[in-house]
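Below you'll find only one chain, the form predicted alone, shown as structure tokens.
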Amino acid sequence: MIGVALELFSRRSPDEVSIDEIASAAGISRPLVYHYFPGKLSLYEAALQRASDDLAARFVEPHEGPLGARLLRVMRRYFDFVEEHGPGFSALMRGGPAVGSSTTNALVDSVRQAAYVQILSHLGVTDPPARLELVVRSWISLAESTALIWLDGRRIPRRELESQLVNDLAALVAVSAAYDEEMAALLRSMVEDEPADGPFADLAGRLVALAS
């Protein structure tokens, strides 16, 4: 049933999809429903709950090969998130029905912090300084609010902000290393093993052409 929900609820608004359908889609009927949760609001935190725990997975990567690579693979799970569950990703993030409840918000804030606490993992870094806290949750903000805007129309090719979020990261850090040696020594070891052909090395590339 849970599974069902999701479905709806990730293909419309949960505004938009009443218990009946839901029942109807299930093959069960409306009382049964009902047994197992109080109204939709308990149904839609349980589906969330499952979509949490899905997303939160697509951050997970092996810590094997190039970092600009691998944070574009996970950019590619994200979207592909983003893409199957677009309504429901929209209505979480913008609103729904259970949206400013206390279950919403955990489960919220619970996949930013298994971002958050992945990306420090492929940084190497366990013990993060203020500067790098706020750029890494910066960077977290910035691709919810990206994966948002793309949902309303996708004018901009999907693999370009793949690539952009990427990118994004190493410029956000940049910015910060120009003032704190830290973080200058961090920029280093996440360029240093970055092939020709990678994110970082082609953005410096353009920015390259840009300022010739």
The other form holds:
Protein chains: 2
Amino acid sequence: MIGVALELFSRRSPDEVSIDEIASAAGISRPLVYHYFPGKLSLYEAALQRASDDLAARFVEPHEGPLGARLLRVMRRYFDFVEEHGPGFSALMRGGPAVGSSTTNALVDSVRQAAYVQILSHLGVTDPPARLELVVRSWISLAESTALIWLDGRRIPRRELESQLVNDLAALVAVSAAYDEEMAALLRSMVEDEPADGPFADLAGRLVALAS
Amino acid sequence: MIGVALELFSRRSPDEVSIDEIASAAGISRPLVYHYFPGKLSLYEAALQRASDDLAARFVEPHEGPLGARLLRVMRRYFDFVEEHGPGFSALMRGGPAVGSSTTNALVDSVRQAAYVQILSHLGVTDPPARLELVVRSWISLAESTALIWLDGRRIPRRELESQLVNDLAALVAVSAAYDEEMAALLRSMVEDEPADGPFADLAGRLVALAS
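Mind giving me the form predicted in complex with a further copy of the same chain, seeing as the form predicted alone was just shown?
After this comes the whole thing, all chains and molecules, with the earlier chain placed first.
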């Protein structure tokens, strides 16, 4: 039943989905739904818990190969998730009566935290300096808003945005690194295993060409 | 009374502020508060309307001089606002029972829209391409999360973050410009009036030094 509810909550705004409709789609009676879930919010929260676990699992990536390619694979899975749950993802992230409980806020924060922990682990950092924490956490919100803007009309190909977000993280680290030695050392370690034909080298080459 | 309410809602989480306390601070009776506002939410919304108007007004900047310096002045006023309303700003942006009404969401969106419109006007763009809209709107969410992270412990000087956000916008435009001719033309027009000793030239010089 949670799977059926998640599918309905994903395809339309959760405000528009009724318990009757979920019972009908799951092929069970309305009283049986209420036996397990006292109201729509508790069923919504259970569905959101499943979606949150699913998304957090997609952030897990083997610690092998260049960092840029790892992050690009995660971004592809992130946009897969966003595409699968489009209307529900938008409704959740934009807030509203059906989705603004403290439980839903905590689930959204837990997914952000999972993304943050994964990125630090790939950077090999266990005790992040304040500037790194700021860059990574603010980039996560940049990735969320990029996905939301993409969903609103899909006017830019998602593949382009997946690559752009990888480059955006490198760019935000570089801006911080330009004024902080600790971040500069981190940037050097980030790019030292990048291949000469990889995305960061490509970006750097294009920026140099733009500047001249 | 709205001014008194705004001050209380700004200094602590709105959940913790009572109508009694607002009445007492304003020197009026509790029934009189209820005469004008049927409940705490409507008073909160009136206070938030005032704060939103105040913040949107701080985004207005004369169309004179280099773009980077203009944006830096706006960022200083933005952090002034965030500092003045710290706990209330955090509670609002992180969501929660007292602050998640459709009216409060609409007010937050109206401030984001005001920021977006101001930035486009300074860029001299009336019909923004999709890639520019994405960069500007996602940068606005980056600025919000940067302010929220700053409020949570203030471990980085705000002056540094004000400059960093100006540089972040340039960096995000540059990443997009590296792969799109229309954005490249926009980037050129953005930087053509920048002084050789201005923030963008300083950033570019430091990044070139880092890369070598």
